[in-house]
Each structure stands twice: as structure tokens, then as C-alpha cells.
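For reference, the chain that follows is the form predicted alone, supplied as C-alpha cells.
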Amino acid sequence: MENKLMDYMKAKELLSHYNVKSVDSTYINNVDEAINFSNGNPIVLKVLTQKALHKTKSGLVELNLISDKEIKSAYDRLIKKSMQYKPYKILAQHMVDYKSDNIEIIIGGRKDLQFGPLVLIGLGGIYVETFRDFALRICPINKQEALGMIDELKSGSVIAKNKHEKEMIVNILMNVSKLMTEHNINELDLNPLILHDNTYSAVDLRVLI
């Protein structure tokens, strides 16, 4: 049976049932919905279709739109983009500050035919493909493995910085691990999911089902 995006914003409630924090987020049908959400602030537009699940390869994200002429003019190019994906929807985000010490990380889950559910960790964003450090446990998984997921990282230090940021994370891949188990899902990826000012915020998120 083939893989099915499940759509974000229904992506976006289920993991905050499992506490699993993700950017404001909200689609909008037309660019005044999108310079309303906005209200001044910096955010994002992306094009949400099954036809291409990889946005940004695709050229289906606009990202720091501030203005209301940056914001019309980003989804008028969205709308001319996404005509060869339909059905679509397009989605509204607010950006997350960009800061130096801003921390980029993977954290997703899998169903292998051999182990059944797994959840990962490692460098996200454009590292993943290319440092290709990550750890991988078999779920459900307790604290102590948590732990052991991260230490196991050549990035670990870099990643959990402090105690306050390595309990974070690991309450993270803890609730990811429940929810994979708890949940028929083929796969699932907070990619990246930004760590900043004491906290977190996952900006993208893909469940298949």
C-alpha cells in the first residue's frame, strides 16, 4: 500500500498531544489571510502537495517575508509554482529568529519490517545527508536511552549544549517514541527542528501513514 502525507496541520495536533512543539502555523487561501497572519512580523509560505514532498528541492518554500509587497509577491510566484502540483495548500509559518548558536536537528521515527517502530536523532537540516550522524533505538525507549542516543553522537556536545538543552531532547525523543508506538505511522520527521533560546521549535514536519 503506498505511503499517505497526512496533512500538516492535523500532523501538527497530534504531536502536541505528545507535547512536541511546533511554529505557529495556519493556511491561508489568499495573500490578505497571509499579510494578517504575518501582522508585521517575519514568516514563511510553502506549498503543501503528495505530488512533491520535498518543498524546498521543489522551489515551494519563501522564507523572511516581512512586507506586505515581499508577502503578495512570494505567493504570487507560489501560486504560478504550485499549478503542477494540484491539489495543494498553502501554508503560512512565522520564522523563527535566526541566531548563531541556533542548533539544527533531526529527530524522526520509522516502522522497520524486521524491529517495528524506531526513532532517530541527529544533525539536521543540510547536515543530515552530509555528516550522516545519527543514532537510531528500537521503540519504546526510556530515559537512559534517550541519553545514550546522544552521547552515541560525534555532534552531541554541540547539539545538547547544557543539561537544561539535553533533558529537553530527551523528553522530545521520549514523547516521539510513544506517539511512533502508539501510532500506525511509516514515517516521521521534525527536519529541522531548531533548537534557540532555551527551547525549540520544529518548522517542518512530514508524517506518511
Second form
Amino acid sequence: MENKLMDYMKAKELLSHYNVKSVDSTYINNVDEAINFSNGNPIVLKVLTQKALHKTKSGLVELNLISDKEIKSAYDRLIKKSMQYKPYKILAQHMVDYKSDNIEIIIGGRKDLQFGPLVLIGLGGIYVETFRDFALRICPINKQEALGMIDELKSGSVIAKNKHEKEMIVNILMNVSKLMTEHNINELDLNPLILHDNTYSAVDLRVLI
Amino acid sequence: MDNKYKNFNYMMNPKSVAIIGASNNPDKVGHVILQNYIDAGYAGKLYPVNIKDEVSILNIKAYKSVVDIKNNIDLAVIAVPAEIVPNVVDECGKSKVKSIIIVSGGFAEIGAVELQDNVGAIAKKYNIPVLGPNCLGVMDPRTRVDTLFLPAFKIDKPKIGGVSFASQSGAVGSSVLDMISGEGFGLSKFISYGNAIDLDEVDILNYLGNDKDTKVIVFYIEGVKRGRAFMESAKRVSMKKPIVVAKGGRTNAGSKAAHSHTASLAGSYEAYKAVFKQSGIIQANSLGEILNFSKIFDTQPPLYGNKIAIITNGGGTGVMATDALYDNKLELPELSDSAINKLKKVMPPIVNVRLPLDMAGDADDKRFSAALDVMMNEDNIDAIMVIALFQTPGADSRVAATLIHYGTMMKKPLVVVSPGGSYTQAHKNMMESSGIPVYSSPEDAARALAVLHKYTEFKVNK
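Since the one above is the form predicted alone, can you give the form predicted together with its partner chain too?
Full assembly next; the chain just shown is listed first.
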């Protein structure tokens, strides 16, 4: 299977079509556009390129930028680093307020050669492969199967602390399952998807077609 | 589906069988197959076929080619070198043979894909269902059909029963068959399907799902050919009867570089596990688990809850059994006040009336019986695990007979744990042949109860 990274904004739009929300994002062409987008709120800058699929590892992410000065110096650093990754785009995103009880999860999809599309949920962030606490189902899934996925996780009660959160995650899972079923997608990652303030924000997404 | 369902009937219940490659030479596979048919007392017509123009093989009139046989042939078993199989299959087509089992190896498993495809195409042209190649074929103790080329003295033959076993691998197939023969439960159908040129996992599942003699379906698979169809079929069949699958090749996950976190976590084996969960398939992780799960599904009613009472004539084993329950997400129930009062009346003062109920080493059949009388009618007890240690002074054949009595009349599941040597083994055989599942360890028993509960829940929640 050949994998091509889908344009970030297109992927974001596709997900929003399935009612999966991700943080406000825009491509910027210069520092002023980034400063405008920030409007005094903390932002993140990321370099997107086919040549480096792991942005954090390649140092292509600058977090928590508020002042004009911070934004400018981060922008300059990224431009310098990404010379080797041409062609690339720079994405600006609003930053999710950091709180100690924020939980990072991963929701994803993959197309299996034998069984077709699958949907996954797990404890997310940078330690997904360390803890390997995840649940998997063949798409499409029903509500009961989505609930079963959460219950199967060791971290299930940490991820979905109450009925509302459980309902919310079940909906994301069913929507991603629908998306995977209706589109020809090889791999999909929403990681991390941050659970906070009774809602969620997918802060990074990756769709491979 | 119906079409293929019928196709198996010609293999499983043939009125006439041609054995192509039959031989007077005992070293040949075809000799063993014919000999096994004769030994089993197969009642249909046998036609040995050998190109060497023998007059008779094993005292049965032989034919040079299948086309020389002028009567109907329900099944042709082909055991000739791979390179002449295409020709033989073509002759079977011309003779209007109704089904074919190709035992011969030397096809896709050694890279001869083209030869295999050629055989498949010829069979398809005549619309004949084919099992194999590179397989052991089928066994059905009811119809006395046995195409296995394993000399009778080397493998014990299972008795007639309700467990059907299908295996991609002939090696796993024959060793499990041999092991099943030593168990209390019997066999309905055995199907070894090898390279699955035509009939594959989905066809077998549909067939066994509809087979009235099959109560439990056991599969050994490495991969399935038609993933989605297998899943859909399994979902349907699971509602009727349990499917136990042992999956070989569990450790291939992450063999190819993944671009996303999802792909690196969710490899091909994980996909199979998801399929099993969603279609109610019970996964066995070892040959031992195949047997342990088969016997509880074959003999016991559904297990609706997870509250398991433990009755024991040995304290330590009761403690281990309690751990085993909780390790498998099962629990000890609370005894009701009325149960406690009843038990206090029938147990000697040395017995502390609580669960696990340790009835002490001098417990005899009467004490087992008194405890079971109380427990079997308790609403908050979903199943009973009886630990009967036959090494103790009180336990003898009367205890085994008592457990058979309660186990066969009770409405809820009952399993027995009896670890031990030859004296224990004799009692285990007694109980198992009466349909009481006996386990050698509390861990095995708890795990079997857990899968029985899991399967019951799958059916209830669907």
C-alpha cells in the first residue's frame, strides 16, 4: 500500500464533515499572519512536510507562543530547520490550555488487507507505543461495540471519567468508524486528542491515503 | 451457501469412494487411506485406482483410471504425485465425480502456485467441490469416513460426539485429534483443508454451523482467505453454537514499517483479535485450551453470571481456585443466611461455613451431596466449581458418582477440579464419560468458566 499524507487542512475538513472537531488551524506564509492568528492567545507552529512524518522528533514543532517576539523567533527557527524538508507548509494552531488533569488519547484508523477498515482508541500522546493500552474493532462499529472498546482499556476509567465523557468518546469512535468505512483511507491518527473541560480537541491529525 | 453445504455431504457421507493412488505397498499414502476405510468398517462402495493396472488392491477390485469405473462416485480421494493431479482431476470431471479431496502435497506450500491454480481451474470447469490440496481430508466417526493417511496404530481415533474440528494445518489437526481421543467428549466432524484451493474457512464454518451433530466448532487457522465473509459467517454461526479458534502466527505484528501510531499498534494479529471479539469467537491460546474449552462448551449449559461457588475437600486448592476465579474476572458469591443455616445443619462442626467451602479431607460422598443440595438452589450462585482431591481419605468412586449425579441433573454449570495421578485419572475418566468436565488445575477450570460466561454474554447482548 502506498501512503501519501493528505493535506492537513483537507484532513481537518474531512473530519469536521464527520463531526470530529480539531483545534483552529491555518496555514501561514509569514510572521505577520501568525501574529494576526494568535491575536494575543497562545499558539503552536508546526512544519508539515511529506519528508518528515514525525514532526516532534524532527524538531518541527514550536509550542506555547504568545508574544510577537516569541512567535517571530520560533518562526525563524522553523524556517531554518525546514530548509532540508522542502516543499513544506507552516501551520499555526491555537493552543489547548494546559491543565494537569488533561488526558491525551489516540483515536485512529487503519485499512487491513484482510478485514478492511479498523478503528482504534488508546491512551495517547508520545507514550502510545510504550504502554500499548488500546482497543481495536473492525468497522463499522455500533454504540455497544464503541462502549466495549472504552471498557476494554486499562485506562478506560481515567479516559472516560463520567457518563458525558463516555458518550462523547463513543460518538467520536462511531464517527471515525463511519469515515473509515466511507473513504479509502490507509491510516488515520488523531494523536493526541486532548480531553479537557468536558470537551475535546484533536491537536494533531494525520491521514494517509 | 446452500450449494456448498451440500458439497460437504458428499465428502462426509459418501455412498461410494474412489481412492486414487491406492496401492498394495504399505509405504504408500494411498494404501493407508484404503486400509483405514476397510478397518473402520465403511459400508459404502470402495474403488481403488492405480495407474499400474493392478487386479486388486487389498483384495478389492482395482481400476487403472477413475474413468473405468462405470458407477456413481460421490468422493474421489486423490493421493498421487502433484504433477499428475491436474490430469486425475480432469478424469474425475469426465467421470462426474461429485466431490474431491486432494491429499497430495507439492503445491502452493512449496511455491508451485501455477500447478495449484491449474488444478483449481480444472475442478471449477467441472464444478466439483475440492478440499485441499496438501491436507488430511475428513473424518466422521458417524459415517465411518476417514481419509487420513495416518496408520491406525499411530493415532487414537476419537469417539462419536459433538465437537467438530477444522484445521488448516494437518500436523496440528492430527495431534489434536489424537488428544481428543483421550478426552471424555467425542468428535462430530474433522476437516483438514490445507491450501484451500476451493472450500475454505467460510464454507467450513457455514457447513458446521448448519450441521445438527456439531455442538461446538473448533478451528486452527493461520490466516483466512476471505476476511469479511469469515467474520459475517462467524457472527451468524456464533448465535447458534460456540466457535473456538486457535490462531497460529500471533507474533508477526509490526513486521512492516508503519507510518502512523495506529498502524504500528494495530497489526494483522490485532485485527484478528478484533474480529474474534466482534463475532463472538472464543480464542484458545494453546492446544490445551482447545481441549479445555471444547469440553465445557460441549457439556455445560450457559453461564449467565460470574458468581462461582467453590466446594473443596482441600483448603489450599480452594485458596488457589479463589485466586484463579478473580484472575479471570469471576467472583465468589455471598452465601445467603438461609444457605448458611442449612449448611451448618449438614456440615460437621470442623467445617467453617463460608466460601470457598472447605469440607475438610475426610469429606465423603454424603458431605459433597449435602453441600451441592444447598448450593444448586441458591439464586446468587451462577455455577459451581467442585474440587475433588481423590488423594484424601474420604474421596472414592462414590464421590465421583455423586458429582456425576448432580452434574447431569443441575440446571447451572458444574465443573470439577481433580489434579492427580492414576487413581485420580480413573475417576476423571468416569466423570468425563458421563459429561462432567474435569480439569487438572483450578486455573484451567476458571479459564474455561470465564470463556463460557463470555460466550453466554455475547449471545445475550446480541
